[in-house]
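One chain comes next, on its own, written out as structure tokens in the form predicted alone.
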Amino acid sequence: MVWSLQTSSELTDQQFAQWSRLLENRSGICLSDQQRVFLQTQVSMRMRELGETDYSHYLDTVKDGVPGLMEWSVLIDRLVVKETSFFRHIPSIDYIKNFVLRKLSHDLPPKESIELWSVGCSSGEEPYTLAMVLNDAFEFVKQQPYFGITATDISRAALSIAKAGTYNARKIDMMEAHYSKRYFKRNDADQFVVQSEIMDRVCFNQGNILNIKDMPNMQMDIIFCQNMLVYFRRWLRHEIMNAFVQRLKPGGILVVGLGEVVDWAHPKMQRMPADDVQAYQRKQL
């Protein structure tokens, strides 16, 4: 089709402001002016697929009732950041591993399942990484694995990839051989599939962090939220962090991206002394 070969016009200042406002209102993501090209590229690509040529008209489309929400669910997959990898921040992963080992050494066998929440899990690399680490911890202390991981993300497309648990060799080559050999199997398409013992430990759910107060108030031992809060405004980061506190068991830990929240404090939480990890622990009752 001719329209698919045409170059889209540039967003005007007014249109960029309108699209940015909609994105922030619905997802919490706050775009800077430097991200105008990113927004324009992703929106215009979707517009070409629909044969749409006007940014303002398409904006009205995604704001129009139920059909608009359905179209928004497609578009948001193009706009949210999904770049991730296994073992993305080793210090944070090691911190969680050591926390679990300490917990298990004082509670053998564990009185209840260790529960972890992976927030903004994208295509699954993060929660599967955490599941492998926790499984190793239980094996190290010679205990049957007794843990569960809840993984949430706003993108249904990313969650579909996560639930399939299938990744290309490039993703797998980046991790230590112990993990790739122990927890993956190669399929006929020369891709790598997460072993069922790990996949069965992770429950994926679609969720918008803006609606965290409406999410089930499950009590967690660990909340892991990295490379997400940085896209939100300061006041929203604080609101989300405060909501996390209410979902932590006494003694539980909250791990966020290093430097993502620089001026937050809570009377029930204490910052843990770690130079390369930003972690907080909920005080014991």
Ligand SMILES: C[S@@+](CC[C@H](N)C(=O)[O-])C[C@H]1O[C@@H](n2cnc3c(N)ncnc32)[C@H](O)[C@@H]1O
Second form
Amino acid sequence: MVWSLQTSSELTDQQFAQWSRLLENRSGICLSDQQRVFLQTQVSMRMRELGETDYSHYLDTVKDGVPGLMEWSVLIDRLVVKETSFFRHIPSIDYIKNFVLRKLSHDLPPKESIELWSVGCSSGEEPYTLAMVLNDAFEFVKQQPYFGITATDISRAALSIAKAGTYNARKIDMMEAHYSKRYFKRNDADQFVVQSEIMDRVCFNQGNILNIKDMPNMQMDIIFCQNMLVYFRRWLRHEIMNAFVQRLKPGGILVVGLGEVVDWAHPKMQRMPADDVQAYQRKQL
Ligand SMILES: C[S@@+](CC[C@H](N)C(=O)[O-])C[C@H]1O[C@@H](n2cnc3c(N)ncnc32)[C@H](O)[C@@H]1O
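What's the form predicted in complex with this ligand like, now that we've got the form predicted alone?
The complete assembly is shown below, putting the previous chain first.
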């Protein structure tokens, strides 16, 4: 009883500052004062699982070498917001669909694979949505699907859900029947499994966007990054946007969440005129 009371004790101002700093340094996520209870709840729940009673001692554990990093990889999963859904922002999805259809109309049969990166992909709904839309675009022009989607996230737990590609009916009911019928199969547990033709197009990898410089330098046609940068400070959002530019092919597009990045411009990029969508195109050489 005493133990349980101790672990849910309040973070002091100093402890909140220390934990927030660690989270921001390691993930970019910047917490406001209003999120103190959230941080406290998540950290104390994990401490309870470990039989740990002291926030400062647990902080030292998390900072301590390789075992600390392993513990951090469990904890970070509790500290990120993983909310997502299929077809979450339809104007952005439609924008991608039209971009791909336009691209295919100039390049038939396509000479090279269309490469897309879903950054901060959470449990997979976003990259699978994009894969379904791209697959439909290839079918529309009567071509074999010649595209690949790289999907990355910091959370290993989210990625294991993504890789399983199995969702409950509530998630599936929210999408147009065409997609649910065409691209999902119901399993014995009454869940819906992404068809292999879609799953095979998506490659999931764990990756912290703060380490973007260490990630493989693939050149992308499309970078899709929504509802992740919003948790970062403005200067960091700009730095990551600059790094995205280096990973885009000439003519490639970058689509971010509407309003998530303000006052950003880059000499190699032009903002695309589009209502309800924040998209930039890399200028041709
Ligand atoms: C709110 S979800 C957004 C999911 C999806 N993009 C969408 O719009 O529905 C934010 C995702 O960003 C991931 N994330 C947060 N910080 C990250 C970082 N530093 N590197 C990579 N992924 C990160 C989280 O793990 C989480 O899955």
